[in-house]
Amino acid sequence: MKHLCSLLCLLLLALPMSGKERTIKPGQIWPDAAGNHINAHGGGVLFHKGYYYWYGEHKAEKTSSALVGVTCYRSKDLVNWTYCGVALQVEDQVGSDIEKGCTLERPKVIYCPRTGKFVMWFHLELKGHGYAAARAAVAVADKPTGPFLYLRSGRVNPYCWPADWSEADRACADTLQAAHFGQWWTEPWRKAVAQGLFVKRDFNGGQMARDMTLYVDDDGRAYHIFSSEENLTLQVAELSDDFTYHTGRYWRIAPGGQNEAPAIFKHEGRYWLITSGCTGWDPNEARLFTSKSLLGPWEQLPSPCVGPNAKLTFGGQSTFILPVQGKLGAFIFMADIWRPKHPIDARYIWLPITFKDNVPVVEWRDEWVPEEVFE
C-alpha cells in the first residue's frame, strides 16, 4: 500500500497543474485566470523580468469607443493570463484628449532602460470627431502594469520631410497641391501620392498616424511604425532616447499601397513586416514585406498565411509579432477577429511563425501547445 501511494503521488505530480491550460485555440473564447474572456484587443506584448505583459483595447458590448481604456494581463507561459487591471484609464473630464468615448486603438508598450520607464504609444481619435484627428499619443509608467500617466497626443513630425529624400524629391513634393487632384485613384493622383502629395499637405501640421506598432532594434533605437497619408502609406518614425518624442527622422514604406495593421519582427538579419489592406472592419488578405534595413527599401512578397480562409487572414487582422523569450527564431503572429456589432466578443488569432526557404509562414492550427512547438 505504501508503494502504491508513492506511485500515485508521482503520477499526480506528472500531471498538469489543476486549472492550467496548455493549448492556444485561435478564434475561440480565451478565458483569463478568473474565467472571463480576455479583453485586450488590437494589442501587443512586452516581456519583462520573467513575465509577458499583454496590453490591449478594452472593448464594450455595443461600441468600439473607449469607455475604460487600456487593459493589462500577465503570464509566464503565454497560455494562462491573469488580469492586472486597467493600465491606462480614459478620463471623465470633458475636452480631455482621452475623454471617455474617444477612439483609442492598438496600444503598444516598450521599456526604456535609459529612464527605467515603460512607454506606451497608441492611435488616438478625439471624441466626436470620427477619424479626423489621426493622432499618436504617449503615456509612461514606473511599472509594467501601470498606472500609465498620459503625456500628450498630436500628429507626427511637423515641418519634416522624409529622411531619405533628396533635395530634388523635396522640391518635387513642394509643388504638389491637393486641390489639383480632386479626383482620387486616377493615375496622375497615384503618382502624386507616391511623390508625397499628402506628405506635403500635412507638412506644417504633422503626418497622420493611425494603425501602429513599436519596434526596438538591436542597437536600442526605438521606432514608431504607423499607417499615414490617409492610410495610403506606412511611415517609420525614429523615437527619442527616452522613447517619448519623435526625432523628426522618418521613412516611408510602400507609398500609395494602402497598408495598415503593421506587425514587425527581425530574423537572421532581415526585417519582416506583415500588414493588411484597408477594408474597414472586414478581413482581407495579409501582405508581407521584407528588407535588410528597417529604413528600406522594402520588397513585397505573397501573403504568409496558409490554410483554411488564408485569403482573408483566417478572418482576422494583424496586430503584433511576439518574440518568444529564450527561443531563438521563435515568433507568434497575433491578430484580431473584429466583431463591430459586439466588440467585446472580438477573438484572437495567435499562431506560430515557421520558415520555409527562409520566408515566414503562418499556418492555421485549430489548437497548439507553445511548449511543444517551441521546445
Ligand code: DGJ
Contents of the next structure:
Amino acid sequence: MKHLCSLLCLLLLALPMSGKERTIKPGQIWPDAAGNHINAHGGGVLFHKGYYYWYGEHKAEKTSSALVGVTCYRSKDLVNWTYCGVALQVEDQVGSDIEKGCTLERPKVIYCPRTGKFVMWFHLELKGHGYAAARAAVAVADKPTGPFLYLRSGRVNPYCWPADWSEADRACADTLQAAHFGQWWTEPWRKAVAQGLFVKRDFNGGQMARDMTLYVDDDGRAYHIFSSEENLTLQVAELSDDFTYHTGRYWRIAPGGQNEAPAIFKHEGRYWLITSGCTGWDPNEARLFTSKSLLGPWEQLPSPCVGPNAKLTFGGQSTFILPVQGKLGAFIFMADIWRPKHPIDARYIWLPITFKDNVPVVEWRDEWVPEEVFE
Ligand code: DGJ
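Starting from the form predicted alone shown above, please give the structure in the form predicted in complex with the named molecule.
Below, the chain from earlier opens the complete complex, with every other chain and molecule after it.
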C-alpha cells in the first residue's frame, strides 16, 4: 500500500513536469510551451517535414493594428505548440506598406516545391487608411519559420474579367457604372452586383482582396480565395507557378452573398468551403458551400455547426481547415473568437470535422483529444 501511494505521488509529480497536454479546449486560454497564451490569430497551418507550423496575426493589448507582425508556432501533435518567433515583421520605416500600425490579417503559408520557398499571403490595409486599400500582400522565406521577406502588395488581377465569363457577360458588366447605383441594397443594385458592378468598377485598378485563405490543389496549382467586391463576393484566383503572383484567371463565388473568412478543404473529390457573414468582429452563422470543382459552380448548404451557440459559430469566425497528416478524412475546423477591446485575449476554436450523410459537421466539444478522435 505504502509503495502504491509513493508510486501515485511520483506519477502525479511527473505529469505536469512532462509538460505535455493531450486536450484541445476550444475557447479557453491556450498556453504555448512557455506558458503564454498563443498569439496567432486569423491563422492557418502548414505541415512540413514532420511538423505543423501555425502562422497567425500577433494581436496587441489594446489595438487590432499590427505592432509586431505574423507569428509562427510549431508542433508535432497539434496540442503542444512551441513559439518560433516572428515570421514576418512589420517595419519601422514610415511609408512602408507594412509599416508598424498597418492592418495585417489572416496570413496563410504554403510551400512551393518548384522554388523550395515558403510563400505567405495576407490581407493588408495601409496604416491610417482603415480598410480602404483592400490589398493582397506576399512574402517569401527559405525556412518555414522565416524570416519572411516582404515582396509586394496590391489589388488583384487588374484588366482581367472572370475566367468563365462569356463575351455577353463581359459586355453586360462593361455597361455597369457604380456611379449610377448611389443607393445600395436595392433590387437593381443587387442584380448589378451579381452581374459584376464592382468587378467593372475595379477592372483597371484590380479587384479588392480582404479576408483570405490559400489552397494547393492535388495537381500542385495554388489558389488565393478572398473576399472581394466590397466584401460582397468571394473570388478564387489562380497563382503563378512560384505562387507569388496572380495569373489573371479568377472565378467568383456566391456573387452578392457577403461572405468573409473563407476556409476550404477537399474530401472524396468534393471541395467544401466554410465562410462567415459580414458583421465586423461580431460572430454570425457559418455558411457551408460545396462544389465538385474549385472553379464552381458552388451550392450552398445549411451551417455545419451543431451544439450550443451553433447559430453564432460558437462565438467564433472561421479561419482555416487543417488536414490532419496521414489520416484520410481527418480535418480540424479552426476559428477565432475575437476580442476587439482586448485583442491579445482573442481565443481559438479548434474542432474536429465529422461527416453525416457525407456532409461535414462541426460539433461543439468543451474539450477533445486529437490522438483519440483521429486514432
Ligand atoms: C471581419 C474579418 O473577418 C476580420 O478579419 C476583420 O477584418 C474584421 N472583420 C474587422 O472588423
